[in-house]
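Here's a solo chain for you in structure tokens, the form predicted on its own.
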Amino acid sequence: MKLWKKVIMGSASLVAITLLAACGSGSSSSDSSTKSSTATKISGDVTLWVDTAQVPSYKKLVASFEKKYPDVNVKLTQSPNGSSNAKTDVGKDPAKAADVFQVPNDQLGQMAEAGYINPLSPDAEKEVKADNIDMAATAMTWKDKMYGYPWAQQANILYYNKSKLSADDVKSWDSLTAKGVIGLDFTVPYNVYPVFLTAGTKLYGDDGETLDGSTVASDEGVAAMKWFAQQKANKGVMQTSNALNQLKAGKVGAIIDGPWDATNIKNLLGDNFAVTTLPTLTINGEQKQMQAFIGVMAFAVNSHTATKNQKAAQTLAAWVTNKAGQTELYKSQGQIPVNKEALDASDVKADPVAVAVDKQSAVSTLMPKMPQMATVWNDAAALTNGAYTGSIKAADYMTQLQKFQDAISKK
């Protein structure tokens, strides 16, 4: 699971370099640094995180960056706890941390606000905008400026084990756990919070940077509160904290994950291997279609980089997220691109699990940038595995999420 999770520039001259520095994240992008790199000298020392499992991807990009640019070295390595604690990594001492590092969208407020990243050039989102999807953009975009150049796209869908379930058995929840057995953490917000939003809650309004704009503590959100206790008496529901155990087991035939285990469930389940969108959920009554939150990785500039680093930090975050990097890691970690013409390669447009995060990413909700996403995180998990046990009792239920939406809309 990817958890998903502030700056005015410190002097003009950091500006000045940053506009030097840019350049776009797709397949133009290479073309654009060698335009940059036979007009001004690219040199420095930069130092690179990203997560373990990347390492040897990012190791075959590098080496083509510093053949290109000899005159900048590159120090990868991996990051101290995954890019999904970049926040706190970095936060830690941001002058220690690397110039260049991998983040997901929803943390790109929050260190924006800290100071910890530098905006993108004109230029740059010029070619960030031109050369990816526009959720991408989008995702990357903080009080109108851009801090990210985005390389993966992540949301949840649903594996099964088809020799357990047939196609038509996991179009609807209800008809997969008659059928089958999911196994589904509900102490995890990234997986089951999305409910709230299927329900017809908002979170941070509908551009989802709107501080006053959530609606959870509402009749939509009583109604996700006792979708969530249903489960608890629901036999072809499991919870569990190792979904991949399970399914390996044989003791459950679906599991929502994102497509960074991909490579796993295809392992495990061999010919038996089947993906899809989620599943529709009755709420009130009513079939509705399950949403995700949909993630975009990006990898983003330290500000406290030295100046004389900083057009090389530039440089490399742009080389390793463009056309060429998106694809390197989709081949070799399955991550899901998001410049267009990678995503119309043929190899994508004939895989399943592009296909189905693409369809799930068109019926579900941007992970906000808000810097209260962190307060998002740390409270949800008491509300709906509190309505799956039965701890928050049906009477209570608008007391406790008026409760959390009053903890996560404070400045």
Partner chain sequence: MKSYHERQRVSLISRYVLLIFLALVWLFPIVWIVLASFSYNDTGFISTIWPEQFTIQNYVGILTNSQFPFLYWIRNTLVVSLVSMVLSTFVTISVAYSLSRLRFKFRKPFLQIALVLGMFPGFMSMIALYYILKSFNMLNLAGLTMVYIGGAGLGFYIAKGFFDTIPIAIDEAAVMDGATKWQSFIHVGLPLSRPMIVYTALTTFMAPWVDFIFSGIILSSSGNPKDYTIAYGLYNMLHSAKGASTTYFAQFIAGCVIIAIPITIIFVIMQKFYVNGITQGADKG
Second form
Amino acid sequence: MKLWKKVIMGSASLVAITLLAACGSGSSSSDSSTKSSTATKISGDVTLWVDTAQVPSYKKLVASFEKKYPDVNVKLTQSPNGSSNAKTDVGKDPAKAADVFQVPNDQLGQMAEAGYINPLSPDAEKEVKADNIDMAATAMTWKDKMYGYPWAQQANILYYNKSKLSADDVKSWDSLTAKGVIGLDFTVPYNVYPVFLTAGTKLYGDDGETLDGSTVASDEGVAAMKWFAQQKANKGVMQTSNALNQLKAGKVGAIIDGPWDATNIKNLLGDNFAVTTLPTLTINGEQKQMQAFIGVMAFAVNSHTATKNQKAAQTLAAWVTNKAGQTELYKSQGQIPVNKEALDASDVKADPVAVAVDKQSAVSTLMPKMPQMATVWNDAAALTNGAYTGSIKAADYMTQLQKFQDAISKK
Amino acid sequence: MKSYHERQRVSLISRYVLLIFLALVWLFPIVWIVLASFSYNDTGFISTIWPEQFTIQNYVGILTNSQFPFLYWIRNTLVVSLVSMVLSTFVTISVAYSLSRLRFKFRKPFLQIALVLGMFPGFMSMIALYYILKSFNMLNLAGLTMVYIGGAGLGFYIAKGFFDTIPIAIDEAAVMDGATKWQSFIHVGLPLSRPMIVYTALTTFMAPWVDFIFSGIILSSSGNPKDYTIAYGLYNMLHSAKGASTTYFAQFIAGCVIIAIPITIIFVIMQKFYVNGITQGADKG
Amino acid sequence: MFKRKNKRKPAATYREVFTKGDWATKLSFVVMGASQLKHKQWAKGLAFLLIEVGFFVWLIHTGISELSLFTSLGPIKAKKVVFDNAQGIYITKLPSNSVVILLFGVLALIILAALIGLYIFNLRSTRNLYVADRDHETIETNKQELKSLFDTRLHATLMTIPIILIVAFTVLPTMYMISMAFTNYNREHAIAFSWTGFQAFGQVLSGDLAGTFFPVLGWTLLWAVMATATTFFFGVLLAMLIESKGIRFKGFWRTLFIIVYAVPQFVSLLLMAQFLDLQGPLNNLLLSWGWIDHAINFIGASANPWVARATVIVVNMWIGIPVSMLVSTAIIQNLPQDQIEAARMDGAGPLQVFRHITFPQILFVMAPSLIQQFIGNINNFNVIYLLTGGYPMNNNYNGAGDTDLLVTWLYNLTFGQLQRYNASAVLGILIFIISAVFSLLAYRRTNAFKEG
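Structure of the form predicted together with the partner chain, please, following the form predicted on its own?
Let's see the whole complex now, leading with the same chain.
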């Protein structure tokens, strides 16, 4: 018991020190933290949901928060089915869900429309915009209001085995698949839908918020379908739902995966571990940089939270996503920050995974926040898989794409 | 022409060969699962029959994992299943006995309603069950136990079939001796139905160990993994976060094998009662 | 029981009871239990009275508002975001929570129905008392009444708690589900929704889900027939093999097979899915033996639909045959031997005996449980959900795959991306209708529907 207490106290003071350091060095961030410290009257009871594996990290952050706001009582637990299922977990019974919870940005629109979450106050909005990269702020915005506090970015990147492929090989899909094998699951839209974006189609317009702005039923869309069909015959492409296992066994030399698997893959490949941005694809005879979906993880505040606890909930959400919070999550969980200063830290700059994600983000598309994204996820898999396996014939590409576009553009 | 005995022998040997072959086919995947639980795995997928590397770390891991308190799950499930076993058996046997041995006006409508209710798929009712339990502040193990007991009133078919086979003359003799119906239930009906009680008890005991859906709906919002039951806890291990299915896969299999052992033993004991219950119910049909 | 029947007098009409009865009898029409209390049936009278008082307290306290909300499922249909100046934050004024309103509305209806039933029971009991008074019969004392609960009315004692449980945990949820089918409860109306009549039925039967519903229904029925028939037929054969003359350690052999069924399905099926994967152990083994040139995609997302469907049926045999083997073992042991002996004497071979005697007899005995198995297979969630997850994908379906059954599709519609709760409630009702029709037909044919 004593030891346990010591650990908690120790880590709390460690966080406090990092915080002090952050306040001392930063200009804009010191500004904001003094502002929040003036509001000392904040009190209430707040519950917080985070992913199971992250509970220890957030324990530290909550401890520092409670030290700063002694009148706020935070109850930290793991979320039922993980942050990627926030929509259904919260939707099951919003009144029973946590006051503050993690959610990926593509679910924000639907949750905001349904009335599950509260917008940020104008002050908080300003802080988020000032402290984080622009892309993160955009990812939080739905219909002119911000609905979440961003804290991490995710994008698919290319992991490869150095002993099988060289850095030059993996620059383009064609040379990669000529020299080695890439493992990919054509049934996971998160992984393969971006090929449509790479081909030049739009998903919900340029801003990702225009309902009739999708242009997937077009020549570019057909070109992407053709690309999928070509991969079936490509000896260097393996359709697999267990890419990690194939990578370990050496049957594939490269896989496309998100940063959340980086630690697992490092363990698998050991010294042969290498990571970079996605390769270029040949679509319609042109070399195009393959895109990924950018996901920005956020903390949102439940609209069912009692009014007296709202302020405390908003403050907590801001606290766990500030520079110190994002840094802690990067250090302990490898979550790549969106806070400008946290991104500038030397260890982030030296981390190949973080660099690859950051670079890939720059050339990728932010996941739209439309409530209709549910339909996209649901219908796109059959589309890409159908093109890949050939169950959709080339002659039917346009009709199938049109059907898909109609379905996702429905109000 | 071969002798009769020789033909018999050939037939017996070929039947043994067939039986051994079938048994191997049936047990092969099970053996593979057990082997997998002893194999080192960090990819969340097993692509080989024989493990590349043996380890008992999976078992050590699942028993000492701080995020997934396996031993708490076993304790919770044990409590839930014991309470549910006692009360559900009581409910099921009461209903079955009443419907089989007693005659009352509501009997036939009840049988028909029960048949109808049994045909609705249970999933949609889960949302309702959730809110019912929530309004009693029972989104916990006690509430889950209530759900298991709540279903017991409709699971009377096999037990009723069993009671139907006991000759009515036994009851009549007891009544002739001046026994009330209660006395004949307690002193005649129950002792005769001991195999049925054992069967019902064992089935209800097993249910909480394998149900991952109801337990998930009811227990997940507590957010405290120490409150989970074993089936939901294990299921949740693979689904709690991106990448978790890779990290915890090997421990998941080890945990599954640990709980499969007692269930298998119970089931093997139970098969005798199971057969008796079914056939005696069916005989009456 | 006979005693009570004999005692019953030709019933007086309620008009007679009311006009000619004394003040307590008259009062019973308004205040339940009055007549019973006057006749010193304290327990019954007090129970009636207290229940009525409780009912009116509930009705005034919450009942009326619950029932009136039920008609509209809540007045506020849209949320409103407002700025709270005092705290400097946004607050959401939430819409009415229709899920809860609907649930408690259904509950209120059930309470209402229960009270009406009880009121009729009260009237009947009052009439009995009136008739007994009129004809100068002896009236059961309080003590006798209570005693009868353990004798002539034992069924009331034994059934009360189970019925309350069934109402709370089965009837109420089922009625709730049925009413949900007549609303627009879906992703767009996740908190507040309204009554929309048969709109959701239209979506499933002729709207955007119809293209999925009918093919999935077809596969569900085919699956249920195949799964029931294969496990039954091969289960009988396996039982006969084990039971055949000369095989020793029968119990041991049975145990070997039953182990498969005993392992929890979320373990055995989840791992079976890996076992059969495109890069799984089975394919690797077959490849290394040289039996196949290319890995077979048994149940993957891009597998051939019929390969996947056949695989699902085979895996279901793996799980289902041991059970059906156990059941038929017991029947085989109890089969009358004389017929078989007679047929043997007449020179019938083992195959003929099986076809014309053993198998028909087993079929006859098993028929009712086969129908139950068939219904169970229509709703067999585990095998599909854990093994294939509905895969292979089908781009003509909405929210379902080639091996999805109606029940797993229903689950996807509720808990998956689409969140179309009303449509899945419609599916639930349709599954019920299908099951009911089939079991009715089957029970009629097997003539086993004697008592339900």
